[in-house]
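Read the single chain below, which is given as structure tokens and is the form predicted alone.
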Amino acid sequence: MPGRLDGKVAIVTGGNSGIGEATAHLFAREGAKVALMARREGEGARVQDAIRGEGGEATYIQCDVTDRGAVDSAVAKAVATYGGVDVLFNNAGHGARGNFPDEEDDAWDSVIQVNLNGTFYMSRAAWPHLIESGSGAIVNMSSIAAVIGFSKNMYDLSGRGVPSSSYYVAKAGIDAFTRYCAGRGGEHNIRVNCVRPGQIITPGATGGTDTHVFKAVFDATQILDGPGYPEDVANVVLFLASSDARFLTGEIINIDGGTPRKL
């Protein structure tokens, strides 16, 4: 039975770890020529290596999404060793601990940098070649803190802590570029949409523990019990990079357990 992308090839960044690894493993078994965009070399080639062993196609690429040349490079390294790119799963990005009004200035510029502008560098880079497939796909990743408030209780529950401001306002400016570029894409039938997770138990989520950071704040505000994992998320990204999706664009799905208070 064939793949949902068979003869794609998807670049997936930060995919050495978490929801970029389950993807990355998750794509590949569906047919897809993966080439594997982060920082770290070791865990880059770790899950190159786990994908090939399970017989799929994967290619690590070092790649800094905040530095426009490396990207630059990095996107033309994954052309020349697999022909094109069909689908870009723009998933690199990190948070901070910092509330305002005390968030230093450079985890503000850090977090923009990584989540924001390296979605924007990446896009930018690989649309000629999403063009030249002529069904390309994007997907974004944001969160639902994008689209949440929270009250004096909630952020008493969270142990006096929620994501960065850096953070909530990265991930909102992902959700308009989403919208953006899917209004660019049409005429190329690029097809631009975003996934905006909740609690998802991640390496970077659980600060090396067995839960999340925002444990007692998301329980208190899921519908669903439990948190998801970085597969639940795939399983969606899959979705959205594929012909099933055919019809979608612009569109942003939330993964958060029914997280209902979305302002």
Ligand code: NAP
Second form
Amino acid sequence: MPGRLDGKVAIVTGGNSGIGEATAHLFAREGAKVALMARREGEGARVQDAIRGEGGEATYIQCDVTDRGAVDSAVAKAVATYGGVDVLFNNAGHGARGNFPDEEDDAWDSVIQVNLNGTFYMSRAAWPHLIESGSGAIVNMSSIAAVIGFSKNMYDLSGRGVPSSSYYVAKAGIDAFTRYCAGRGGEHNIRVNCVRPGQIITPGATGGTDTHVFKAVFDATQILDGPGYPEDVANVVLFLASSDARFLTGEIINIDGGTPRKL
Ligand code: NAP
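Please show me the structure of the same protein in the form predicted in complex with the ligand, now that we have looked at it in the form predicted alone.
The complete assembly is shown below, putting the previous chain first.
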């Protein structure tokens, strides 16, 4: 059976862990040649080798998405390796410890840089190649934090508040950037969509335990039981990246087990 990304070249930022790792595997199983981009070389090589071991095609390219020069050369390297770019999954990101008004300047800057600047730099570098593709697709990584608020009760549940204010702001910016780029992409048949996960079990979200650091907050608000897993997000990202979603752009899909009240 043909793969849903046969013949496509896909960049997955943050492809060496969590949601990015699961998506890189799924993309490769669906026939894509995958360029994994992230900072930790050992983890990048591990995922690259695992995909190749399954018979897929993947190359790890070290890249810090907050460094615009590094982004430009990583995208150039992906194009030199695989001949173009058809799909970009802007997944790299993280939050910070500390809640407003005590969030430190460094934490604020770092969260804005990786989530928001990284998404901007990467999309800009990939854009001419997506135009050349003729059917380019970007999938951005937001968070349910972009569209929900919280009460004092919710804030107190986890014992560490909620994600940092910078995270709420950066992810809301990614929502807006998605809609903006969708508007710019139409004339080139570039589709730009976005996912908004909730409670997903990943190394970044569990802090070395079995449960999400904000489990108590999510459990109090979710419609469905239990956490989600990286594959739950990867399946939706694949849909958005593939021609199954050829008539969708500017959409943002919540993958959160159902949050009853959103903006
Ligand atoms: P994760 O396992 O920690 O993955 C984060 C990835 O981002 C890693 O591969 C990391 O690799 C990469 N990264 C971080 N900073 C980077 C930088 N400056 N340049 C390049 N890559 C960088 O956590 P995850 O939960 O899968 O997170 C993936 C995305 O999902 C993030 O954007 C996160 O905000 C979003 N998200 C997660 C959840 C959740 O509950 N898990 C919910 C909503 C949204 P290196 O450290 O090697 O660079």
